[in-house]
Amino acid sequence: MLKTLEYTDGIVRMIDQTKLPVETVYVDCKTSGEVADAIKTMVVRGAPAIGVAAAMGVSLGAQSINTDDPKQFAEELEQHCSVLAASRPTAVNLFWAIERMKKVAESCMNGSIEKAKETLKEESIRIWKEDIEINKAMGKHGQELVPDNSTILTHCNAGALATAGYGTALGVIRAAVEAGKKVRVFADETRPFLQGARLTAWELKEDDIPVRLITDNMAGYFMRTGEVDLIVVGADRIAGNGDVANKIGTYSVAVLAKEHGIPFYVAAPTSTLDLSLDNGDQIPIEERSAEEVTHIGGKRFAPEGIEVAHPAFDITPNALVHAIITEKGVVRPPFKENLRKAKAQ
């Protein structure tokens, strides 16, 4: 299985997703700041993978603290956590993982600092292992929604590369294949960062799962011609009412799916649920650099000085979502009630 990231000997090693599929290059992070930079620059991306990376970054930060004073240790650890939390604003798994690590640190403050450091490292690895198992459980539940001999459209990359391994949306597809079902996939390119073209298409091709790459503006055409049976996407944050924040362009796919009567499913772990938010309007939307829109592969194709808008995510209203696939089962409307039940299990 592809290792998106791993933590060994004081190093968080992660595959550089900005180089795929042309090169397979690994980046070694030795400090929390380097992990934060890797998250910010999308060396590692995808909400679950960002959460795992952040947990490992907290551990690296703890290892670097040189003090026997619990109060000073806690203060310095908070600084490392703040740097990591500032790396990207939308994926709630980032903040979930940091808060989980902080609670573990607080529980260790009556013991030795060295023991606290070791406990934090163990917790980050536990989060990594849990994510893989969660994805497999999600896939098992989700594949039941996939008919045999069907074609699935997916947007962005919600595969092994977006997680500790296996994937959320692609985990559903992988599980369907493992169950003996024949499936085909449309992977749209996902402008402007091309996660679909560079990452999803690469993952599926590596797994010998039939995949066709299409441009983002072809989705409606293939829905109208009857060649899409269902849509499965991931999520970066889900509000308490079931509104979904995912890669920009997801909303357009969902609107098209409703117009053509095609089921639209979201696959995400319960750590992606943000029940503190009433609706998707409260989810912060990251605005990324203009250069990601005006350039491809470092080559400019837009006019110099052109004004650029670049929201990295959009909100899909819950009314367009047929079901949310979690590791605890498939959650259907009414989402406000049923998501809380899933979170509490």
Given for the second form:
Protein chains: 2
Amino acid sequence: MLKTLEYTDGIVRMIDQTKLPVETVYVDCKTSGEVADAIKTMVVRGAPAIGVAAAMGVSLGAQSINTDDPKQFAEELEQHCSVLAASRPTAVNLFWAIERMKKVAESCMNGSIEKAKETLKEESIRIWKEDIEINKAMGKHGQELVPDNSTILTHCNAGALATAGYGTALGVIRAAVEAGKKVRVFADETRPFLQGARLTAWELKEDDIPVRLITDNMAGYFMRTGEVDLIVVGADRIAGNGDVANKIGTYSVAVLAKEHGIPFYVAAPTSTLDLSLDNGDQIPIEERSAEEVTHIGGKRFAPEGIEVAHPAFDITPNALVHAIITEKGVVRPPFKENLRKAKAQ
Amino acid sequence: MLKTLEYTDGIVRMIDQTKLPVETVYVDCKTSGEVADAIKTMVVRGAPAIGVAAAMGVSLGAQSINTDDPKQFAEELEQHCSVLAASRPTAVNLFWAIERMKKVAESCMNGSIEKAKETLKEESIRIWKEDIEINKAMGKHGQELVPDNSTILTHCNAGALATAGYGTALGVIRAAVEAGKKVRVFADETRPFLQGARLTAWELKEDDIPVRLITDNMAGYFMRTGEVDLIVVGADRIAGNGDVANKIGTYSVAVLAKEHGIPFYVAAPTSTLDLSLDNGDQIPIEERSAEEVTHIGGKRFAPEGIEVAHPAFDITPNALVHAIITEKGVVRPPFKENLRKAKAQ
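What does the same protein look like in the form predicted together with a further copy of the same chain, given that the last one was the form predicted on its own?
Below is the whole assembly, all chains and molecules, this chain first.
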């Protein structure tokens, strides 16, 4: 498996997820601004991967600060953090990672600036490493929900490419396979960015996990024919009551799952929990460009000048969620109480 | 408005719906086989338009038969009909139109072959003309279901391009506008063939009817935000109990409509009714090529060799359908009884 992102020698190297799987191209970021751009343009995407990238971006920013004055350092670091925080609004892991980096910076302010820079770099690499461990723990808990000989439908890409490695929803599927279970996957192509067709289908094929690619609007068809046993998706932000923000189309999948009595699971690390929000309607939903809808692969197919809506995420109300799989264990309703317990563990 | 298809001087000319709206190209069919190919490759699509094209294809076939022997003529005509009938399996209008042409041919078998050829040509043009009249009648009945100042969501293209002109679902919308109502439309892009993005968005824009293009997986989002007042779609075949076969994704829209208490209407001529079938599960669902899913505009974006499912239609059970708008009037449940009455009128 290719590395989603890597931090060495002052460079954060990312596999360009806008070009996979047809082209395997890497993007090298040398500044916090370049990392912010990579997040904005979705060279790197997926809530946990965005978090890791942002942490590495904060470190790149820190390394570039040329001062011996701790106050000046803190001020400039804050600017780098602001640039990164403005890249995308919905995935809370972005803000979580920046906050964690800021706290580490604060705790270093009694020592030398050089030491602080080193500590920040180490912390960003620690976040990267932890993310892989967290995904494996999530997989271990989550795979218990996957029956042998079952067919799982997933939306978007919550795989190795959405994280430092292994994946959240696809981590659960990988763990089920590692536990000796036979599973098949339906991958929603996930318009407009086609993360399912380009990334999920590719990841699973590379791992020899049987996968069938479908357009988003076929999910209901296969639920009605009885071919889907369970659904596992990732999340970009989970409110305190268990409402889930995830890639646009997730809500429709959840409603269809309810109609057919199919369990709907969300796999996400506790860093995706935003307990400061009472419910999902408080989660900011990013509106992305019309061109991502009207053009595919640089080619326009819709009429010129057509009005387009492009909410990049939607909210799945907690009532449609059977369980949230975290690295601390499987959290079931009542979510308000149980998510707090999981986060505090 | 451009003509979907036209029959003059031994040529059936069709606007190439695989290329709209970026290119306006016409395809000239001179034989029944060329018409069958145009139907197969979706140069012409939409159940009523397929019916008209097939009728014209039967006429082209008839003109090409070189015999004075009525038996020989009937046999060769049957071959032309078979080629056309094999083009696509789901839209019943195809078979309805071929049957109607065959009956006309039979009724001519006492006269001259030349006269029969002329009569068949006239009949195919009559089917074309009738289709426009039928759509206008459907619009007149259907627009009564559209409140002033409302937002209508539609899936695929059930417009002028899916018919001889005016449209079924879009005919209802056009009639509402002509009745002085203010309406706005959400057009599902309708993967994989993008009839919504390419054809519906284009038709409505040409007519200055406000339209917003969305990906299929955004429909649930806008229903949840309360921005959709009603849904109108077309149909490819309606079983005796009111189960509706229509473009893949229609079923998901209907389930979402139920979840949000939004009325779901189907607009289709009585030629789309197949009262020989008890229910929708008896309707054959066409499986189309993987390439239509993995490639857009000739460009591949999914991994090579990936397994793909591509049912081109789905079945919406009658329980999710509030009413079926026909040229005879608005048919409400119980459909089994009321569809029979409408067809017999």
